[in-house]
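Just one chain follows, in the form predicted alone, and it is written as structure tokens.
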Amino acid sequence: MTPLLKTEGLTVTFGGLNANDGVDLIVEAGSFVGLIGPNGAGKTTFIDAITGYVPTSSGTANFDGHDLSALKPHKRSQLGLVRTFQSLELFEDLSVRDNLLVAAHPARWYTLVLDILHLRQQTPEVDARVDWALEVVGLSEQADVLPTDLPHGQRKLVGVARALAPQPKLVLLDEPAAGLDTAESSALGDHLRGLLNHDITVFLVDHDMGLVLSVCDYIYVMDFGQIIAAGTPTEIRTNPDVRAAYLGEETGEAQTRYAEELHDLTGSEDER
């Protein structure tokens, strides 16, 4: 079977340091896939690379059977890969709905007449997926209130959900448990593993290590641009190329200390 996304050699160079370099990632359909790593890893330069807002320097990618080389952003898009961004990029005089209803409605070639002459676009299948997506994420009984009267923690889930209105097949999640305390982060990873029943594929990026730990199915570690572990969470808890990444030493206290901390996130695989 086809996998959803495939990169192979994926580069991405940024005034001669490759900010990613030869990167090769699969998303299977149906799975629940991380990418961690320390800060100024490449983590983020992958997805603005992957969704087109950044050029590649060389390598493929492949989504869904498309070539995405060639492809601008809002075609991806359209492809069913949507993303979220570390900066809250809400319509600060929007509502909530509101804001969701700008990404959940298909823009046309006539959409910007029907916005001139005020006329409704809205459908009942535009209004369901709007409350379904405010529903996952928790946010129904806000729906109506503007992003600048939410605290930090709701306006990341505002941002998550509007990625989540237009039903893609593909989520890119770019840090979204930023701002959330650790009963809230808990409940988005709960929320977020629901999305497998709705058939869309999440690819998390965070630095709540209990989180990805936590929900992912399958992990990949980056660091200095480049892949340098993947695999099930117990195998990345235990590697010691992880270890040496987050922690900068390989000291036997180091690696203790580690696991010590990833076991206090996690808890047992057993309790998983």
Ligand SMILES: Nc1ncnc2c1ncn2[C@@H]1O[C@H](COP(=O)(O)OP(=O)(O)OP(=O)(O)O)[C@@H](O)[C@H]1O
Contents of the next structure:
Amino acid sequence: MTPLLKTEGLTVTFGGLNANDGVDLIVEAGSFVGLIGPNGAGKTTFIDAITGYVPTSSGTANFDGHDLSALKPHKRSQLGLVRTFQSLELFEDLSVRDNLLVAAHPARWYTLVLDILHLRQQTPEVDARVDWALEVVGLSEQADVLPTDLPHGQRKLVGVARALAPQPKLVLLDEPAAGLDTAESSALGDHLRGLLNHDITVFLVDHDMGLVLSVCDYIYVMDFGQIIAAGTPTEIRTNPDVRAAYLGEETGEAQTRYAEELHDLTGSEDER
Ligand SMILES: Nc1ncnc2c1ncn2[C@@H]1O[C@H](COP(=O)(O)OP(=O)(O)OP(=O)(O)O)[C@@H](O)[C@H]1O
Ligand SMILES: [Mg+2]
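Please give the corresponding structure for the form predicted together with this ligand, as opposed to the form predicted alone shown earlier.
What follows is the entire complex, opening with the chain shown before.
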């Protein structure tokens, strides 16, 4: 099988720090792949590098037969490589639906003003894609409200839906479950898993270990910019290097968070 996304030796350097350090990673078409790791491991940097938001210092990235290195972010999204952002960046003055309409044409990011003026004249095809994206994340009934009027959990879902509106081949999600409670996270997982039925491959970065372990087919674990483990959810749960990476953290707040994540890892193991 040809990988949809493949990186070899991908390295991103900030000053003297290798935020990504020789990352070899494969995402097969039609699969659901996770990337986990402690705070500062380099997960967002990886998404930034793949989508062209930070330059790579060495290594290669190939998407759907295209060498990505020379391509600007909007070219990459035109190829079907679309991301969400860890920090929510919605247009607060536009309705949920209009937030998606603006994103439905990746080529038009630079003519945003025109888009806004012509929002009501979108083609039926674009309308259908926006309706579909809203339905996928369960936001059809919130289409006409402003994002500011939604609870945090649903605002996160608007960000996911916006990434889906262009109907990408691969969607890279950076912590979509942050701020969601367990029930919302589980519902999100069901929606995301359903994307595979729409020929959308999913790459998920999240700290919600329950979500990652339950929805992913394959999981990479990053620490200090390097992939320290990779495998099925079952393999990751029992991998000693993974547990060491989570236990090795020393600062108080982070330690509490990792303890919870570790509990997810261990708890799931104990339940079996
Ligand atoms: N633009 C930048 N300039 C300099 N250093 C950066 C930049 N972006 C990230 N870093 C550093 O690179 C490392 C990796 O950061 P990154 O945000 O990729 O981690 P992360 O795994 O996404 O963490 P989190 O789980 O907290 O989101 C960190 O040490 C961070 O401080
Ligand atoms: Mg991050």
